[in-house]
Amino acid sequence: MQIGIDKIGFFAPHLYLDMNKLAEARNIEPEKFTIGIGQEKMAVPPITQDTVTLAANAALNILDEEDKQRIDFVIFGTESGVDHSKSAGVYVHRLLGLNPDARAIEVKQACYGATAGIQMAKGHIALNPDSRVLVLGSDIARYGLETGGEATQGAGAVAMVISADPKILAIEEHHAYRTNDIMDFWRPIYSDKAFVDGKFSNEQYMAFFENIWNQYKEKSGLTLGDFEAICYHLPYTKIGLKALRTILTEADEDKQERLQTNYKASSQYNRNVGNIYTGSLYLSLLSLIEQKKDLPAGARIGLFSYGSGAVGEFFSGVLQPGFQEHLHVQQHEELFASRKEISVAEYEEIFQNTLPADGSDIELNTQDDPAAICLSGVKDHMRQYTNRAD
């Protein structure tokens, strides 16, 4: 029985900041952002969007009534959840009107959470072949104004339906993974902003990739020449390219050119959204299969997942016959086209406009937010959500 991604979609806030303008405001050469780290635009979430609403909006656009009845497990990967106790998956379960006879949990390990969710989903479906599992990767990357990590912020979510006999990508059996207790990136409970040792984190990302890639080749018997493309976790798009270049000499020149061309296609969405932590790898996969129109069915796609702290994994999947017919390309094109550019001053104001730290009641104006699902306020320490699609 094959198990994998049956449906996939994403959502990003309707506001963005041009990275050239951020660079100018910070007295930095724009090429350091657009070329040095490979970012063009940064998605900026208004106060009416949090990790719950981002994920719910991403899933809303891909689920039909059959999915809502057959999904019996919601796995929400995030490192910027909204409650230390209640799973973000429970909120999404209600907002989407899913079958109540279901499990709903939240999984955390930095940017690795959604990958862990997929592996859990595979086990569940192996035991329950008629089930469908909704896996969500949703985050808001916050480092702070005028910090070293500011240019690698972003916001968004990817939603995936995992099932038997998937229509898009069948996940293969071989996996390689690694854990090491390091402090390259972390966010203590008391902070709404992340801390990062950028140089160390980059070094660990590359070291993990080298180790896991070699493990994977040994376990699977596959070589670089067996892959049509490799998608990477992309906190910024340049780092995945650097990792790919470390192994390119393992393939012939034609394959090297194809891998680099496909990498460029896989990074387009991330380049224009920014870092979305748990969803970043799967945004890269989505960018590849929607932007590269000539990908053949049967092509093998590699996936490298990395979550600081640190856990990494490499696995692969095979594109299914007719997979293009099950994508939502037009919907995603419209999402990008409808976004509104904001100024640096507006971005800074939005960044600092946060919910009361003491849990005080607040009612939010959702009229300026075009998303179907929004955060409308806080009452008696409870977040209030609205779904205007109901």
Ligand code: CAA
The other form holds:
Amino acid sequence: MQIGIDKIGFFAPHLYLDMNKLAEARNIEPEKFTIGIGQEKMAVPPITQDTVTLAANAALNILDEEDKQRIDFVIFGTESGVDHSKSAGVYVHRLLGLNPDARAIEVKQACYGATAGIQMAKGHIALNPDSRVLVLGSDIARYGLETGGEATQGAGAVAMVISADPKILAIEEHHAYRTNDIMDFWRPIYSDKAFVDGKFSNEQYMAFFENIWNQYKEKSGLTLGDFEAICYHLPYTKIGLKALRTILTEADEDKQERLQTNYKASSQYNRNVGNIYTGSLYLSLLSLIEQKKDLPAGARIGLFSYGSGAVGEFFSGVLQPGFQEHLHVQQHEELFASRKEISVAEYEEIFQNTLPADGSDIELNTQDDPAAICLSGVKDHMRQYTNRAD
Ligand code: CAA
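Form predicted together with the named molecule, following the form predicted alone:
The complete assembly is shown below, putting the previous chain first.
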């Protein structure tokens, strides 16, 4: 039985900041951000979007009534969750009107959470072939104004339905993974912004990739020549390109060219959204399969997942016949086209406009947020959500 991605959708908030303008405001050459880091636009979440609403909006766009009945497991990967106890998966389960006879949990290991979710879903479906699992990767990446990580912020979510006989990507059996307790990036419980050792985090990303890629080749017997594309966790798009370049000479010249062309397609959405942590690798996969129109069915795609702290994994999937018919390209193009640019001053104001930290109530104005599902306030310590699609 093949198991894999049957549906995949994406959501980002409606506001963005142009990286050229951020560079100008920070007295930095724009090319550092657009070429050196490889980012064009950064999604900026208004206060009415949190990780729950981002994920719920991403899933809302791909689920039909049958999915809502058949999903019996919601796995929510995030590192910017909204509650230390209650899982974000439970909120999303209710907001989407899913069948109550389901499990709903949250998974945390930095940007690796959604990958853990996919592997867990795979095991669940192997035991329950009729089941469908909703895997979510949703995050708001916050480092702080005028920090080294500022240019690598972002916000958004990817939603995937994992099932038997998947229509988009069948996940193969070979995996290579690794854990090492390091402090390259973390967020203490008292902080709403990440702490990061930028250079060390880059080094560790590369070291994990080298180790895991070699392990994967040994376990699977596959070589780079067997891959049509490799998608990477993309905190910023330059880092995946650098990782790809470290192994390119393992393939012949034709394949090298194809891998580089496909890398460009796989980083297009990320370049215009920024880091979305847990969803980032799957946004890259979505970008590849929606933007590279001539990918053949049967092509093998490699996926490199990296979650600081750190856990990494390399696995692969094979594109299924007719997969293009099951994508939501137009919906995603409209999402990008309808976004609104904001100024650096507006971005700074939105960044600092956070929910009360003392537990007091707040009512939020959701009128300016076109998303179907929004955070409308906090009352008696409970987040209030509205769903215009109801
Ligand atoms: N034109 C073109 N390129 C330029 C340039 C210009 N005018 N000026 C600088 N550059 C290039 C630099 O040469 C450099 O390129 P190389 O990496 O090829 O050397 C690149 O722009 C970036 O410059 P710096 O290394 O000087 O950048 P920095 O130190 O200011 O910040 C960063 C980079 C460390 C990634 C920082 O943005 C950061 O800390 N980000 C958050 C952490 C992060 O994303 N880490 C990634 C791995 S960890 C992970 O993957 C988990 C996760 O999601 C967080």
